[in-house]
Amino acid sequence: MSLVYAGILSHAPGITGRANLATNTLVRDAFYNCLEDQRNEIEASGAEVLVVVAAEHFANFFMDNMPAYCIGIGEKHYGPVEDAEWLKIPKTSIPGAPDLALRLAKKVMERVDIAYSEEWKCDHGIMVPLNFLTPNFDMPVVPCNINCQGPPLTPLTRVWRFGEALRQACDEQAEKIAIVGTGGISHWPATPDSGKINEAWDREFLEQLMNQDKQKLLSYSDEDVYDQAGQGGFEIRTLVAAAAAAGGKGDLQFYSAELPIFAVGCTVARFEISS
């Protein structure tokens, strides 16, 4: 078995960029401690490569070319594309895993059509997780993008299949691989409702995710998600993909809606790896 860890975590620029503005410092620090625990769990798993399933925010793609899925196969990735002072993450290069990434892409393509890229610009959707999970930016990373920005969006049934295809691809490799899915749950970025969090919706979704309730997870419509969780809620695709890849039940290690300055429900969880 080559998949040795699977988990999820939130990303939002405020998690690093507005850390000093959080008034509930006890909750903020508990969140950061859980992210440190996740880093330690990934390290303890023996993972040699980190696959990050994320939603990018028009850093690499726009409406003239918006692939449903893309895997980064380059030797290096660069980020953040945002202002480093604003995000509080310095600009740097991140090592890729080009040989492994190409093998993963070829295998995934047997079940799900994907794009690939040798040049990847990392925005906060990847840089914020990496800031906590590999703070020296020295662990090889394979970025995987799911379009969560520009409708029409890939159906959740297809997302599940992508996660399963990614798992199958990982299991055929010699390298030990960790997967994290990173996205928001309910959030309304770059709107007058920024900072709003639908805690009840988040918790219901997370319960279904932790229980691997495939039927309910795949029943969400984009219209209902937009109404209850905002346009940022479309990023549940990254979390669903990670759950499908893991196959086992989840352990919700942290959730809080008490950090509105981060403009997202803050989440950390891991999954059992099914055999």
Given for the second form:
Amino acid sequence: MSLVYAGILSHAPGITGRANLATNTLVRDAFYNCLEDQRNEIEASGAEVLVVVAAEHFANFFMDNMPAYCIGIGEKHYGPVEDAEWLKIPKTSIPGAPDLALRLAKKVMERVDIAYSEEWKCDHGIMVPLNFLTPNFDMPVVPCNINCQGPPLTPLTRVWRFGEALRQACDEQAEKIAIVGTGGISHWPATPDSGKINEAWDREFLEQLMNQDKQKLLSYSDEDVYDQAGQGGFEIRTLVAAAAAAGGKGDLQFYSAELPIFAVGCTVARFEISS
Amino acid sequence: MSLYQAQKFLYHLNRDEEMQQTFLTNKAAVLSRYDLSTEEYEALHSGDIGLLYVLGVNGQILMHYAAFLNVEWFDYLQLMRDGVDNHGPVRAGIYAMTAGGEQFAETPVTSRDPN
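Please could you give me the other form, the form predicted in complex with its partner chain, since above is the form predicted on its own?
Entire complex below, previous chain first.
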């Protein structure tokens, strides 16, 4: 078994970029501490490579050619694509894991049609997690993207299969691999409603996610998600994929809707790795 | 189709630092490469965040354009609200305003207008 860690975390740009505007500093710092704990857990797992299942925001892909899934197989990745001062993360390069990434991509392709890319620009969707999980940006990273921005979007049933395929691919590798899924739950980012959070919806979804309640997780329709959780809620795909990859129950380590300046319910969780 | 072109321009601009420098010095030359309506052209040329939001530009693309224009966060949110006030509801896309212009994040004292 080469998957040694699986978890989820939030990635909203305000988490780094608007840290100074948070008025609830106690909750903010508790969130940051939990992210540090997550970094320590990944390090303690012995993971050599970090697979990040993310929901990018037009850093690499546009509606002229939008893949439902893509895996980054390049030697290096670059980010953030956004203004560094805006995100409060300096522009840097991140080591890839091209040989492993290619093996993962080939294996995943046996079950799910994916695209691959040797050029990957990371936006906040990956840079914010890396800022906390590998703050020196020196851990090899395999980025994976699920289109959560430009409808039509891949159905959740396919997302689950993608997560399972990723897990199967990891299990056949010699390297110790950590997977994190990073996306928002309910949120209305980049709209005047930024900061709006449907906490009840979030908590119900997270309970299902932690319980590996596949039937309920796959029953969400995009229409219901848009109505109850906003367009940002489409990013639950990344979290569902991580749960499918892990296969085991989750442990919700942090959730708070009390940081609206971050424009998302801030979340950290880990999963047991099923045998 | 035209909204697609406006968004494609912003997608290119957001990820291409050379294009950003060119745009700062010669906006017309860069915008002429895209098949834009007059309304879109003028909104992009003048940096009219509110109108671009109402036209239906994806918020993730627009957010980074606003950052490129050095628009502060709470000003950016207000510009979108002003856009809806001035031009009506968002006309396309999935980034509509759903809460009647309500502000959800408290403006910290340090970023409030001292007056």
